[in-house]
Structure formats: structure tokens, C-alpha cells
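Next up is one chain by itself, shown in C-alpha cells, the form predicted alone.
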Amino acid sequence: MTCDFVKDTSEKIARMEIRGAGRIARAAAEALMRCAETSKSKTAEDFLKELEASGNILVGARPSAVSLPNAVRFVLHRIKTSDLDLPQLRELAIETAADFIDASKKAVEKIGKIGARRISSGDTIMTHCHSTAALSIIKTAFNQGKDIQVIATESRPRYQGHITVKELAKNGVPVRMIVDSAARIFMKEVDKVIVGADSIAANGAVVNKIGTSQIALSAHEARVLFLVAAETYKFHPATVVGELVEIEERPAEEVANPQEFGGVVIRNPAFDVTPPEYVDLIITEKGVIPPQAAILVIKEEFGWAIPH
């Protein structure tokens, strides 16, 4: 038996009413916390089964955003490895979920401070989609008094770039918006590219909003630094043993109505994979690493979660 709040959160994540890897992770942790608070289970065993079932529902909502299963794993691992009675187990689940949410928010602030050191006054920065971590770097650098400008893509078909532009403009950051396909044209004006990530594989490959890999290729060609801002819970433990990150394909209707085109097949992958050779640095709350060091982060943070 799973609580209604979990089902509601799962549906909102699937419909992208809740979006962005960080927000998705925090929403999942909050859903498990609410489930623990309202659980009617009579035994510790039933309570564990209820939270596991809830976790499975949440994880199924967005397959590409590893922050989602990592948030669920964080909560479940702590309670499954404890030997407590039901009241204590409930308290531990609530406390663990709250710890994850708090750490997630603090991670974004730390990334902003660490990443801002990489930004120089006079820089023009390109960004893609809407990343809280990437924007934390940009806004922190701007608030430090650095004279910067931003070029943001629309990020079709869901137009997450509109959110980015509005947020930056609201904070006084000079920003221009371009269509996705214009990224290469404007790359000659850019000093650094900063994007977020939905998942980072053990080899340093970055899974992010569709179009990211093309921007990375353009940056590589133009010798522009390509930086990725990502909390450590976005690193994917299963990729250590060769599991591939599933690329979510979303409904064709987000792009166009297939019936208007005589039933022509419309493909709508939500993410793509940027090879590690196109990534210069990954900025995490623990520090700055080259993509080749991703496996070290995974082993340190998720050694207990790596499949055997």
C-alpha cells in the first residue's frame, strides 16, 4: 500500500510539473518523508515494504534523471540497514529524508561559490536548459560584482530556457535568448559554457537536456571551456559495472501533433549524452574535478549502491 502523496508526486514528475534533477530529487525525498509520516503500517517490516513500494513508484517516473533513484536509495539504505522498532524507524526515515533535502539545497550554494571562481569579469557565458546549479554559479559571479553576460538557449521543445532567462533577468543579469540551432553561430562570442546534468556516468559522460552534446561539440571546436555543474548525487553508480543510462523519450505531442502530418513518426528524446572528451571540468559541491575522475566520486559517494 502506497500513500497518495507518493502517487501524486510521481505523476507530477512524469508530467514535468516538477522538473530539474535537483527539484525532482528533493520532491522524491519529501514524498518518502510524507509517506513515513502518514503510514498506517503496524510493523517495522510492513513499514519497510511500504516505503520500498513507494520508492519504486517514484523511480519509474523519469528514467534518465539519476538524482531520483539516488534520493530514494539514500533514504531507503539508511532505514534498511538499521535495526529499529517501528516508531524509531519512522523517525529515522523522516530525519533521513530531511537531511537529503537540506544537503541538496546546500550543495547548490556550494557549487555556486566554487564555480564562480572560474568566472572572470568580462566573460560571456552560454547556458542550455534550466539548471539550478549552473545558475547558482552565474548568479554568484554576478553578485560578486563580475561584469558578465549570458546567452541562453530556448531549450525546445519544453522551453526550459524561458525559465532560465526570466530568472536571470529578474536578478539583473544581462541575458540574451537564442534558438537552439543558433548556438554554433553565437559560440564565437562565448568565453565559457556552463550547463547542468541529469546524470553523470562513471567515465565522465554527461547526460543532459537534448541539444547539450551539440553545444559541447561547438564549444570544443571553438576551444571554449565547457563546464558542467552537478551535485554529487547526480553521479550514476550503476554505470561503474557497465549499465547504460536510459534515455527517456517523451510524447510526440510535445513537438507537434502527428495527425497534422499524416501520422508521420515524431521522435522526442529528452536527453543526449555528451562524451567526456568534450567536458573540461565538472563542478560539484565537493570541488572541481576532470570528467575522468567521475568514477572516484561514485565510489566515494555510492560505493554501497554499486551493483555486484
Ligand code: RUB
Second form
Amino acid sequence: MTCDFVKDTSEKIARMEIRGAGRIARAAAEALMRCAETSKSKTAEDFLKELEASGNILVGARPSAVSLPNAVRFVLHRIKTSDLDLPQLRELAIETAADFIDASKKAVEKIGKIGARRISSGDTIMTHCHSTAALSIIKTAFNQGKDIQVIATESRPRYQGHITVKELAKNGVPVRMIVDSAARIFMKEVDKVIVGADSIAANGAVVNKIGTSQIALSAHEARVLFLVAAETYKFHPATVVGELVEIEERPAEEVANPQEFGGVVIRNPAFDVTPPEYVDLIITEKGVIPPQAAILVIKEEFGWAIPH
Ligand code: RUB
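Next up, can you give the form predicted together with this ligand of this protein, since the form predicted alone came first?
All chains and molecules follow, beginning with the one already shown.
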């Protein structure tokens, strides 16, 4: 048995009504919290089974952001390793989900503060897609009075760049929008690229919105710093034992109507992988690390979740 909140949240995640790795993670924790609050299970065993089944549904909603399974794991691990009766277990599940949500929001704030130290007055920053963590750095630096400019890609096919541009403009940050394919021509004006992450593998490779790796490549070519803003729950425990991050392929219709092209195949991968060689720093809420230290973050934060 699973609850309605879980079905509703996983549908919203799949439809991208709830999107962005951090928001997805917080929504999953909240669904589990509501599930625990309203559960009609009569025994601790049934309650655990219900939450586990709910967790599996949530995890199946989208494959590439590890923040989703990490949020579910965080809640389930704490309740599964306790030895409590049903009312206490319910309380613990609610408390743990709330802890995750709270820690996640604080992490984004902390990343803003830590990352802003890397931004200087006069910097032009390029960003791609819509990342709350990357924007936290940009907005914090701007609010500290640093004179910065932003160049944001529109991020086809779902145009998450529009959200970025509107959010920055609303906050008074000077921002220009470009088509994704103009990233290289503008790179000569850029001092730093800052993007978010959906997953970070044990070798420091960064999975983020499709197009990120091309931007990283042109930043590398132009010797522009490439920074990734990522909470520690974006690090992927199973990559330690060789699991690959699944790259979500979304419907062709998001790109164009195949019928208008005589049924031609249209591919629509939603994410790509930026190799660690193109990443200068990863900014987490625990501090700034080189991509080569990703394995240490995974061992420290998710050692218990690394599959045997
Ligand atoms: C969003 C995306 C974002 C990361 C990080 O993809 O790739 O860069 O999720 O975002 P989609 P945040 O729109 O397909 O979910 O920093 O907000 O977690």
C-alpha cells in the first residue's frame, strides 16, 4: 500500500512540474513525511513496508538526479535502523524528512556564502539551465555589493534558462540571455562558469542539464574557471562500485513534432556528463573541493549507502 501524496509527487516530478535536483529531493522527503502522517498501517512492519514501497515509486519518477534516491534513502535508513514501536516510528519518519528538508535549504544558503567568496567585482558569469545552488552563489555575491554580470543560456528544449533570467532580473542582477549554441562565442567575455549538478560520480564527473559538457569544453579551451554548485546529497554512492548514472531520455515531442519531419527519429537526452578534467571546483555546503575529492565526500556522507 502506498499513499496518494507519493503518487501525486512522483507524477509532478515525472512531468517536470517539480524540477531541479534540490527541489525534487525536498519534494520526495515531503511526500514521505505526509505519507507517514496519514498512514493507516497497523503495525511497525507494515508501516516500514508502506514507506519503502512509496520510496520506490518516488525513486522511479526520474532517473538522473541522485538527490532523489539519496533523499528517500536518508529517511528510510534512519527508520529502518531503529527499533521502535509504530507511533515512535511514525514520529521518527516525520522528523527525519523534516531534517532533510531543513538541511537541504540550509545547504543551498551555505553554498551561496562559500561560493560568493570565489566571485570578484567585475566578473562576468555564465550559467546554464536553472540551478538553485548556482543562483544562490550569484545572488549572494550580488547582494554583497559585487558588480557582476550574468550570461544565461535559454537551455533548450525546456527553456529552464527563462526561469534563471527572470529570477536574476527580479533580483536586479544584470543578465543577458543567449541561445545555447552561442555559449562559445560569448566565452571570451566570461570569467567564471557556474552550473548546478544532478549527480556527481565517484571520479568527479558531473551530470547536469544537456549542453553543460559543451560549455565546460569551451570554458576549458578559453581557460575560464568552471565551477559546480552542489549539495553533498548530489554525490552518487553507487558510482563507487562502478554503477553508471542513467541519462534520462525524454519524449521527442519536447524538441519538435516528428510527424512534421516524416517521422524522423528525434533524440532528446535531458542530461550529459562533464568529465572531471573540465571541472575546476565543486562548491558544496561542507566546503570547496576539487572533483578528484568526490570519492571522499561519498565515503563520508554516504558510506553506509555504497552497495557491496
Ligand atoms: C535541472 C538541472 C539543474 C540541476 C541542479 O534539470 O539540470 O542544473 O538539477 O539544480 P531539470 P538545483 O530541469 O531537467 O530538472 O541546484 O536547483 O538542484
